[in-house]
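Next up: a single chain in structure tokens, the form predicted on its own.
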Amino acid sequence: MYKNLRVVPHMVFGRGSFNQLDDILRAYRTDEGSHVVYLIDAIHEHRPLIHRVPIHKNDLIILVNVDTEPKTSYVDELVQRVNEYSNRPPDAIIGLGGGSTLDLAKAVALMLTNPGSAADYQGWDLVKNPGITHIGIPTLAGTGAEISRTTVLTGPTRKLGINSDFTPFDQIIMDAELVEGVPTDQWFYTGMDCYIHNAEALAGSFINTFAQAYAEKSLDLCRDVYLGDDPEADDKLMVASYFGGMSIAYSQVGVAHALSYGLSFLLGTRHGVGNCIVFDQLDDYYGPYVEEFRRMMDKHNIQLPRGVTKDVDEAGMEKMIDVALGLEPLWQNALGPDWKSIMTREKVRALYERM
């Protein structure tokens, strides 16, 4: 059966489009006594952007800490805080920040209308009720969180997103002015998440004409950004991120993401950094793309963390392997239906030991 794909229904793209946020929110506000909730990356607390947020008298701003990968327990804390703020639900949840902040906004919006803990919904199509209206405004480009049907969450036993048709944003605003001035390392690692999405999709067994078209164009844009000197690099990276997210929505990621999830679960490695650490070891699976990725690293003087697994004990290694191998759709895409006979625990261990 073919996937009935749900995408973000409303999108604004363009420099300065953030200035339209108040007008856009007018369509979602219900009355003068209602409120919206802003989840804003705490890095913006003392930056000019926060003073441009159109706050109304009842609105709630929560500065979220994304120094580590988002956890299901943190989602639960945020949901409790939103519920305690008012006896009525918010008209909308707005996520303003990088991929982690956007994922938190999506998860909080869902958990305001679904019972239990966010950890109960880690998996595919477990969410039963539509969430509160949620709006995503990226201030980093590359993760595809603004368009994807998943969140990236670390739970008590695994790292796995809330994947559902209710997860995608109802509205996104893509303003390249908001990504200017990002530190080079962060700009690189976040953008490589997009590049690696595309490589895994194109090399995977789930690829189809729809996903291929988006992935190929996204790759071309990534090359313009990371191998060229394009004056419109920020705009192109935003579009590459969107297209990369669209590609994997109708295909899947693969080996790099599966192994990266293990690193993140045990060591707290940030998603983009983890993808790069892993991808650098995957010549056997994505050879030409890995070679190109290294040229991009050289151009921007990126030094990958090395030896990140050298102090991992046996129990930790086994847990990383469990987390990675638990992501069956990723392995099926990468290696086909017989992936279990190809990617053994010993092979996963050997790859981790090289990191």
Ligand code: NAD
Second form
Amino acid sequence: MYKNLRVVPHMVFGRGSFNQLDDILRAYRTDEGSHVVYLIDAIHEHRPLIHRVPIHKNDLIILVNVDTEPKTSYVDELVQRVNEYSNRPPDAIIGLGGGSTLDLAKAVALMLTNPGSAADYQGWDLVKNPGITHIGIPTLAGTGAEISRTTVLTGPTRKLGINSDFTPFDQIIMDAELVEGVPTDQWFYTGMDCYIHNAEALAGSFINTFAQAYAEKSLDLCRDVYLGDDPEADDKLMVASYFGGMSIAYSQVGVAHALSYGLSFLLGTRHGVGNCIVFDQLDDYYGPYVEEFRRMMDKHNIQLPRGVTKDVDEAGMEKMIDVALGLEPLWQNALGPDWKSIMTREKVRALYERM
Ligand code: NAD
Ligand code: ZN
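Can you swap the form predicted on its own for the form predicted together with the named molecule?
Expanding to the full complex; the earlier chain stays at the top.
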């Protein structure tokens, strides 16, 4: 069975395109009394961008806290705030921020029209009703969250996305001006998420011509950004992120993501840096890509955190291994149908112990 992929139907790309937001929203606003809800990464609270947000009289702005990556409980709390604000549903939910904020916007939009807790929908195709219109505007580039059909959440028992045809944004705006001036470490780690998406897609057994084309172009763009001195680096990284997202949407990620989810679940390690910590140990699986990744680190003087698992006790280690090995499709993609005999618990443990 081939995947019947749903993609983002409307997108705008270009410097300054954020200025079109008011125009774009006009198509989604219903009447005088209606409102939209902005979920804005709190980092922008005192930055010039917030003054450019086109706010109409009934609109609600929520500054979202992304000090930790999105949890199902936080999604539930945000949904409650939106519901308490008005007895009519918003015309749209707009996420403005990095991958965490984009994922919160997707999840809130879905949970406004589906009963229960976000935790009930972690998995594949569990969402029954289309969400509220949702619009994504990245201020960090790399995760591909702007294009993907998932919103990655940590729930009570696992870190797993809400993957569904209703999850992708209805509209995205990709304006490279919004990612200017991101601190180097964050810029590197989030961008490497994209690089690693491509490496895992290309080295995986699920690869196909469609996914390969996106991954190869995305890799080229990553190389321009991280190994060159490209004046259009911000624009290129934004496109690389989208293409990398498209690639894995029609293939799958692999070993780095599986192990990174384990780190994140137990230690709260953020996705971008977690992927880098893991990838640095994966010569056996992604050799040439790991070597190139290290050249990128050198060029930008990135010092990876070391010894992150040294204080993990036995129960914690077992839990990390469970979370990682629970991501079956990722292992199938990376290692093929016999993955269970290749990636034993001992091997996973040995990899974690080196990080
Ligand atoms: P992030 O959104 O977690 O943000 C990281 C930090 O950068 C935060 O402190 C944030 O406030 C700050 N930040 C955001 N914009 C900034 C700006 N313009 N300037 C300076 N700082 C800024 O980081 P991320 O790497 O973009 O996203 C990671 C999240 O994305 C994880 O939760 C991960 O699970 C998720 N993710 C989702 C998908 C998907 O397909 N849905 C794919 C990959 C990752
Ligand atoms: Zn990723």
